[in-house]
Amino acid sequence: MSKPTTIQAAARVTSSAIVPATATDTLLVGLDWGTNLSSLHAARGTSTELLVQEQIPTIVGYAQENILDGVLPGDARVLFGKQAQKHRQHMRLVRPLQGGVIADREAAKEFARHLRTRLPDNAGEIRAVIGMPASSDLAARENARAAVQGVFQKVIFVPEPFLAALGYRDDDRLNDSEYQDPVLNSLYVDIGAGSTDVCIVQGRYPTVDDQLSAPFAGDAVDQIILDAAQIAYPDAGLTLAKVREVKEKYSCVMGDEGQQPAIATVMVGGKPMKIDLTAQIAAGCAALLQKTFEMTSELVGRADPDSVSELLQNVIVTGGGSLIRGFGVALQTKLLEEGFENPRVRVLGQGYKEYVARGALKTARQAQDRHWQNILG
């Protein structure tokens, strides 16, 4: 059933032999269904041609009672994405997901109905491979199905640190002696908006003994920074929207010497007012820091003793919270510091939500016909 199918799946596309059952005319999907922002990629068969690649904010907004026609885009009742975010102030916003799993599930509906608009007409039998929190349970992944139901004939979760590491493997540097392959042996940190995951990668799918994840990340730094910008600035009318603007501009573990002032401009009773958010910024990152390096920490110190020394060498940052700048030189000095031989962080920086996709797409193109699950509309 669904649990071995997506262990078979998983530890099958390591292997440069296997021969893929999927027709040259079904179309493969990796998605990256992410809590802010989702990755979607799509091509036909085994064909390496992409015929979507796209990137589409996880959001559904419904059109406010009364609005006047003609406000909305073809009187719309329901937007998603930019087109959403750009009439908010007419819409009821919503995001399907909260911390990498659906938490409203008919908004998730909605929005996976919105991802089948993006593919062709014509796809005919479309199958996807989706990727999911490390740490997602059956009912998880059972909200997902039911999402994804009508809109794919065929699908595969899984974890997405397997996922994010085979999108970033190098496979032109496969046979190269000097040549760290992060599917083999790496540990991937994933810092998200709903929730730090934190997995050991080593060439098979994770177990739960290989994974850490806590609901601390990009939104719990923005809610950080929100309370303490209240009490320093109790008229300002900040929003966690402003404040999230304001945190993706100027994030920063670096310390002082490093640290831009982040100057907020707000509207109060119709007047702009410049305020001063760089302390609390500072602030909301360094939490997010000490707690990504106790995971980290914690994880480094389950791992087998005979595979660490690698292990730390790949210690790889990805998603939206590895943008802070410095994150990935101070995590690698706190391990330091704390007694690791010469870790090795790295940041997969701004590309980071195309490697998810991109390792889904692998799999769906290298997966046999018994490893998809059938889904019936």
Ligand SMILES: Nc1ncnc2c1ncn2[C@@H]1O[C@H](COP(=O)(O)OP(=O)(O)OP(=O)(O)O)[C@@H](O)[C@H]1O
Second form
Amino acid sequence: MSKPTTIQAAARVTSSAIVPATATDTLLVGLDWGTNLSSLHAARGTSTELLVQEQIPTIVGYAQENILDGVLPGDARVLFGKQAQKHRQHMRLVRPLQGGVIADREAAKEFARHLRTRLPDNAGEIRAVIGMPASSDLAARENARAAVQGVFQKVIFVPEPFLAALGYRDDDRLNDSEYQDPVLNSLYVDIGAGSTDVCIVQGRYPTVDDQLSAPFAGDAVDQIILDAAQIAYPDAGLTLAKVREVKEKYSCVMGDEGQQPAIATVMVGGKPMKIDLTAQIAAGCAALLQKTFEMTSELVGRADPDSVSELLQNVIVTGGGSLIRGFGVALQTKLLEEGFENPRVRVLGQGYKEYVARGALKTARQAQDRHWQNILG
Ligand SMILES: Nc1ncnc2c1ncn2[C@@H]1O[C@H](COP(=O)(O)OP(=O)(O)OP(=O)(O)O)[C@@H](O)[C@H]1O
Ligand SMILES: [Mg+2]
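Any chance you could show the form predicted in complex with the ligand after that form predicted alone?
What follows is the entire complex, opening with the chain shown before.
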């Protein structure tokens, strides 16, 4: 057997009771660096009190050239997150990540520096556990390491589904009589902006065989809706941003009986016009459900036959795509119809974004000195 990697070694400490060697003045950070939205948690080494708990849209805005003084706050050259979105008219917006990994290194560095400004000034050493898509390779980790150089002094990269399971662990224990520890045996379905990732978590770090990833998620749904809407309403001047806004309000996979009419107001020649996007949104959401179902069935098919009945009891859907109305029930129904025995699908809901960061902070608290990778510079 090959020697365990630092990451694998760190995975084991999360389930044991080893006392970590973290100093009191060290700042521990849990980071879910999402394509769409990032979640940042931070606490002092030995404290349980959260000093930082913040969600920041993963967007960097660069001021347009020739912009007049006083237009952007503080005449900033670069803005981030909500501020960048707010001033989008005067900025070139860049998403540093695509499909969960860094796509624009400069913007990623800027974004990491921005994260530092959200942490306390007198932080001392900063150690961060950072979630990575389960499918990410060495190059993706190298890019992430380079981006956070000078921001964090030590890091551990951990697959996101594992962190989500760890963050979610114990949450339902009290109000769920059939509670099963998600870290021990669960199937995670994470529907993000850039990718859908399905991953089996069985008490150890997921390997390549434990997961499937496809570049088909919220962004692809937006494109499907936009393409269909442009055929129906060629003059409406629809944009991806507008489509996404309407989708997030009316997304649904419940068929005709559950679907509310999705009426959007667009401006045509300066005048408001109402258009009906119900059918286009339903088609986009149905395509995502079908893709997710296919990936889930394929992965369940790969699971160890001894663990599969318990695994099917712990199918957990997370990510922004999981907020589509009726998604959990529809996925469960499809799995049942496919012949899987008694599947149970749960949806993490609005708070989904916190679980990865929370799991990352738990890992940071429990990691030992030797698990951390130094970042020089
Ligand atoms: N209510 C909703 N209905 C449908 N889709 C939604 C809803 N809310 C958010 N989304 C979609 O979820 C996606 C964002 O999900 P999430 O925040 O999990 O992405 P991410 O973690 O940043 O991306 P990735 O995991 O690909 O790196 C976007 O495409 C967004 O439009
Ligand atoms: Mg994500």
